[in-house]
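Just one chain is shown here, as structure tokens, and it is the form predicted alone.
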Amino acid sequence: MNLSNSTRNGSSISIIWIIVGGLAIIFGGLLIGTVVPFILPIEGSAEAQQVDGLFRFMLVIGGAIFLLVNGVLVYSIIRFRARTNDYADGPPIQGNTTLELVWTLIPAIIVTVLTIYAYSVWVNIQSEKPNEQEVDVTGQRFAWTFTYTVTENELADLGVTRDQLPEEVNAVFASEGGAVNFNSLQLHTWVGQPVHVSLHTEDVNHAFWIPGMRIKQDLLAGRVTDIRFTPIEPGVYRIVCAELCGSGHGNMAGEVDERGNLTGAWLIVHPDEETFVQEFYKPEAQNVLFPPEDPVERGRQILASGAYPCSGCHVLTELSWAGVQAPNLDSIGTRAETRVAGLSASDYLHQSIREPYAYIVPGYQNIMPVFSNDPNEPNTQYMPDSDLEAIVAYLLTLQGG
């Protein structure tokens, strides 16, 4: 009778320890899934909330499994350790069908649940949203360029009519089906606005990544890829290239210079549409609708807009460029006068843009793309003569010792 009670008490204690261990594993998994995400950046988009929710769920499961496996391992080391002066063989174990079924079935259920959950998150992120803001993104060594569209229907919102536009801008509207584009080195949107980003590369593969939005998409040569997100928190978010693309790869990430200026690619999320229009869209649209007549100012505007990927390789203090893969453009107007014998400063700058391989500054490699005035010429980037003349006029004003 006493032996029966002792056995019964031992079984009760074992059950209690199993329950305590199970609760500890569950609580530990929940704790890991709750605490670890605090090291992540702020959830800046609706998609970030979904991705982090999936991540937390995986952490809870992974944390619980980690504690279970290591708990059983520690228990086994202590409980079944070899006793002093015990040299006997361990008991023969033939296997346990029930245990094998359990540890096969449970992982299968976990994987199935995770697959369904992850697929639903992926579908929600990829699905088209109503009234999306369309932005084209060009990745090129070593800079991002964001292209926005001004349609004829939006002119009224800007307080402009077609007959007020310069003749050359009206010609663009006519040739582009009632639209004109402008470029920026930054991606601008506002809280609650679904954004559809179309991505393409001009050279090698890149990867467009905004950690705060939890979105990442590869740019593949010869293809157009896309990604969607909806910001929920205003602020400034860093944009990064997550695919090693060359010696200037790091320049494709947004940085803050010593003067506190944003350089490189950033996502600016305005608090509302009105702020977006007044602080970004309207002034930028006005610049492209009414380009300055002064070629010097127009050249500066073109380079500052990011229409061409010069900022990723060159240093130009006036425009906060900080590249190191190409010659410094500060005072280039002075240095161009004596760079190549027999070429004037203007001719040298023209040649450097149209034929960058003709003369390579010692210490640098031939990595600059060829800018052609023929949009159909293969393996080149199109730059109309009007843009070239304006850019050269601006560069000639950069004088100094």
The other form holds:
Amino acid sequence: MNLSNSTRNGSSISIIWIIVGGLAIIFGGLLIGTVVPFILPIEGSAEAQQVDGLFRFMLVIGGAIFLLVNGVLVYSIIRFRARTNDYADGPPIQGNTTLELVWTLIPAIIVTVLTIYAYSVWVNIQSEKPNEQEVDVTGQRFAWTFTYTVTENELADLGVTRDQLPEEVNAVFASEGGAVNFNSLQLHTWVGQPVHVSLHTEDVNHAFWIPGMRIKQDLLAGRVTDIRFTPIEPGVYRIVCAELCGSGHGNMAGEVDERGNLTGAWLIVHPDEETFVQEFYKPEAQNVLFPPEDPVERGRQILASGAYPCSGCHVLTELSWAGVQAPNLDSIGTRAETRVAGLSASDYLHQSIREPYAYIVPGYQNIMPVFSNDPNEPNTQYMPDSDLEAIVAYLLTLQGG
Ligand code: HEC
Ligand SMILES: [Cu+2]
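Now show me the form predicted together with ligand HEC, since the one above was the form predicted alone.
Starting with the chain above, the whole complex follows.
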């Protein structure tokens, strides 16, 4: 067999084939880069557009390489297949400097371009924007809590003067430097408002992921991490925990239950600031600034606010909790009466929260965190006595068979 002869014979045809093949690969890559992104979720933020731009660019390059490799593979399988009774080895190849340069340089250039492009997207996302909405995110097994701060100036926006506030809220104002925090189970913001979330975890590592915003950031024990996004489309977006954190990991994600209620964590993007203030900020802040006198109502509000992570483990239909690792609390007021001999329903509920390990409900594991009234006690979560009393008062009203 004479290699150089056969190449010489087919050289004009080969060049045409190389051009046709090259064009097919380029257009194929562009087609893959255009079609595949249709399976992505909605681009809900300015950052999502940048991330998707980078992703499309990588798809075009990856798609072209995919077609090249597989095209050569298929071509070789057909063109160089073994003929009947042909047991000869192929001709030896001694190395080809041009080829080696090409396959080293082209990937090196691609990787360099991708590095610069990707880094500039990351810098854009993480650069501080003017007038950011600051939200603290707490990850804990198995729920997210979003904490907002009301400053004294913002009080005025809510139509409240400081001397109208109950004494305890005034005390918080003084001790926190003129600001009070309130919590929610869902993250609320509005179109066009840059959001800066600071993330910390109460226990193990979690990862804060909003697919519709194309942001994902780990929460690391003992550290505060952060991420930024600017929503551009009003709507309701799922928030997911992307770091396996235990048996209730899945409950940290936003889901819709059988009744159509939202459970777990969601991002609600209001169409404008006005709607955000009227529908979310004002009512939630008022709950904290003017806590209801009735302990039952206050307990209900504390639990509904997500200040404690109970929702990720327990079912409580009234509050749209959908955890599965822990007993259903729908009629706990009734069951608490007969759980432990000698303990009244109220005593049992106190014990269930302050010392959950003291009595383990049959069929469940000892995974409930201890909620202590000492903020400095290690390996516990702080729950002041006033919150505990209100929560127990509310739980006692949950009656049923
Ligand atoms: C990490 C998951 C987890 C979290 C978070 C959690 N619990 Fe629990 N809880 C459990 C488990 C599991 C049990 C059953 C085992 C036991 O008795 O300790 C339980 C038991 C209880 C019981 C007794 C139930 C019964 O049927 O006797 C009550 C009441 C309760 N939890 C309330 C709460 C409240 C209120 C919160 C939030 C402040 C909370 N739990 C947070 C997992 C959790
Ligand atoms: Cu998690």
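Here the rigid core means the biggest group of C-alpha atoms that line up within 1.5 Å when the two forms are laid on top of each other. Residue numbers count along the first chain shown, from 1. These numbers were taken from a predicted model, which means no experiment stands behind them.
Rigid core superposed, CA of Gln94 - does it shift 2 Å or more between the two forms? Moves: yes, 2 Å or greater.
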